[in-house]
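Given as structure tokens, the chain that follows is alone and in the form predicted alone.
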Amino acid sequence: MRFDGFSKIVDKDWIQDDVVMISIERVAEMGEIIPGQFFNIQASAAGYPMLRRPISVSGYDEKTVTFTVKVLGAGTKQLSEHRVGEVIKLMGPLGNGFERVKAKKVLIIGGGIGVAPMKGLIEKLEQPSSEIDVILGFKDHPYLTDSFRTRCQRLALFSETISGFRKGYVTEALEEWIKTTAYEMVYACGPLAMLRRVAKTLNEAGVPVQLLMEEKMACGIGACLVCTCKTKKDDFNFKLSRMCKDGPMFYGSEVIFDEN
């Protein structure tokens, strides 16, 4: 089901200068959201930007549904500005989520704003039949991470600036790891080059890896082609798949990275 309409923002929170929580009524009509999913909203009412801006779920319940939302350029910094009580337009759920599959030892890897949907995700799995480890890195001081740490069992944090967290990148923790543990499902979200490195080190040992790719949108439902990537047809083509309508959740094994 895929709602557009209208929808109360009930709660804000600013938890860096530049990261905002805003939560909404979960209209009947959105029907079930899966973790992985997102919304594409209005970033104000006079309609500029004209393109509505695709933002992750990092959190529901039966009341509510909540994103964490950067601000990056002037869309994202309109819909920061709206204020408790008002209305926002939105259009979702939209893509496919991820698989919550049965697995006794589960690793989540979260990159910069990717560790929003993270949170979303480690919210919803099965506890307490999995064990989770969670490595999550960010260019300044880490955010949301208190919903992690009550839910897993390891959590390494990364920062690129500021004292106190490991230093490098959270690649750095996965080789570390996966030759200590046998993870029977891994997901991850963030840059794209963080991804390629995930899906690289995954694949060659044999461990499944759910991606959940971020990229430029425009329609939000497979109509404009502006997000496309490419994946496995066969053993020997490859087609382009819509982020917005075929994923944005894609297995590792059937992403092709362009090589830098």
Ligand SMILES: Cc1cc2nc3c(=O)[nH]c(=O)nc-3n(C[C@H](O)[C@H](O)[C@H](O)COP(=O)(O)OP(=O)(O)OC[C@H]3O[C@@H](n4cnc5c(N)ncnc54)[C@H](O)[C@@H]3O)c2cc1C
Given for the second form:
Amino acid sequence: MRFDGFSKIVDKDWIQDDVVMISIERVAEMGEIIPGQFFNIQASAAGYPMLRRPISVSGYDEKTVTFTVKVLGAGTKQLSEHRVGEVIKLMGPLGNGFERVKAKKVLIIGGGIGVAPMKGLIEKLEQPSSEIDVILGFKDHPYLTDSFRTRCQRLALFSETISGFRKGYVTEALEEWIKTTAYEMVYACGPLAMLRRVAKTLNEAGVPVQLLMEEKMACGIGACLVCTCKTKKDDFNFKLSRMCKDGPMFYGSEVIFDEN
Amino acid sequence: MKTNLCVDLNGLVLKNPVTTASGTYGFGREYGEYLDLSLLGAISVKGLTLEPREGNEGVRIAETPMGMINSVGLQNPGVHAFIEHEIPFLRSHDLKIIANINGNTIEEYCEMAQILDHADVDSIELNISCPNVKNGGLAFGTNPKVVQEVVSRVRKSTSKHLMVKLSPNVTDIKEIARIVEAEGADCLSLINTVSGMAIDIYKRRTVLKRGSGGLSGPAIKPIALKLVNDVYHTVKIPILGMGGIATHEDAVEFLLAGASAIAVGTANFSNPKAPVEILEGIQRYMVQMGYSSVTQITGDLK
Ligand SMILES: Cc1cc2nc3c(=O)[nH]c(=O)nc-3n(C[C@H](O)[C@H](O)[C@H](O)COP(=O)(O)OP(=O)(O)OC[C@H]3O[C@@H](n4cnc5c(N)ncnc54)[C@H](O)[C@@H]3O)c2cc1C
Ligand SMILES: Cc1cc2nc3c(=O)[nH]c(=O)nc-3n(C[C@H](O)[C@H](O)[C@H](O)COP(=O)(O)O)c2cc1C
Ligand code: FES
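Return the structure block for the form predicted together with the ligand; the form predicted alone was the one displayed.
Below is the whole assembly, all chains and molecules, this chain first.
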């Protein structure tokens, strides 16, 4: 049986006005965890909002699992209001996480709250075999950057509004860097528009990229089919893969980004 | 006190009255990792079509107060793949298999019923009420003349236990229920989702690409309960009741309103153990209220 149950909050830390890190006890039944996987979490024991909220693993060790939550609406607000010592109900880890391939040159790209799972990833990428470059983009103040700074060769930080950081899109740094560096693997998570540009750039350059995609979910385990990702099927066709079960990690070469 | 949980839906005998609703449980595989499927009375599988379907593109869900609107649109591997790959898995558990079928035309419904007549399923659930497909679906379930024809012809296509799933999106569900009974259905299941809409006020567009979809979850429970009760007073064939059931109290309400068994749908999403918790709760309720058989609860309203 897979894990669906309760776990106690052991630590909580507001790192921005609207971003909170929550660590819970790692329960044995959770089993192995892979960066890029997520948990489907009940926002409130009161049962409203009704559906659980998918939140990526943004770090883990033997004893704890850490989430980084950006408060957007009712669900994430309620999640953020739990106190240390309280228990939350959750199931996971769920989905296909990142494939951590052995590669000399690796690039990590994170945008907005999409940096949360990338923190979990860089902490578990085998250091000795890889040189890691990182590009992170934010609307306002950058956060979670220390975890990356201590583990990477090169770090580019973008912010749309805060001075002292690069302005513009993370893809600008990407386009510069791939000219001079032969990345063997790129990992990315962020807003859809960012992932679309990243995938386009890297597909054209022939560099493999693992994208962590996002879609509104219900069951989180592949049963209800409300979360889809349009992916390629042979040369001409497409199929609608389940974001939660077949993803959330998809290779950039598999995904079809429709213009909406 | 020993409680007897067995129910007979007019030929479909379930070891207990708790089933899972079509489209919310896939073919059981995913939820089988969270509970022992053999604890369920039956699984109604994801709506099947003759050919495989990819379903609707674009956003498929809008969450609403205590509910959700879905626009999945019958994504399924087709009836043949179901028979080949899913029945053996389901059969390895102690439960009844209900095959939910959907057609574009009456002929398609009949062809599927004929195919399933030779397959190892325990019941065919004729879905004439799916709101998420362009042609057919709801159109079948809301027009009394069409209901009569489709049920009558599907009845002639199979000797399997036949259940017909009713839509709440009709003016008079009693009329439809009467026709379905008269045409030889063994059992009724209700309700399917309620037509609903959600709008993104900043994009000034409907959240779902198709405009509307099917509302499910606790938000529709009072509607479902009333319709089950109406139908209970109209027909003699048994009712598989559903619509917003999330707790054993909800389930007992449906039994009291006239359902012989119940289905858990959307509640699985927020609580994968809901069916088991509901079954345990029904047993506690029976002991507390002095019912020895779950069949005694059906319609036992003072
Ligand atoms: C696999 C996966 C991993 C995720 N990991 C994290 C994480 O680590 N940290 C984190 O803070 N968030 C994460 N999210 C997003 C998070 O689940 C949503 O922000 C949350 O469900 C919103 O719930 P709410 O009730 O607060 O807001 P709602 O009231 O549901 O929505 C508020 C606003 O956000 C939009 N929205 C809601 N859900 C999504 C979504 N999934 N994608 C895009 N827009 C959405 C709504 O349309 C609305 O405009 C993840 C999502 C997925 C699918
Ligand atoms: C995501 C989803 C998919 C569904 N797919 C089907 C289907 O394929 N066939 C069908 O007869 N009903 C389908 N339904 C309707 C349910 O079986 C059930 O009738 C309805 O959701 C009401 O019950 P609930 O409120 O407990 O979910 C679906 C419901 C949901 C939420
Ligand atoms: S959320 Fe149910 S299939 Fe992905």
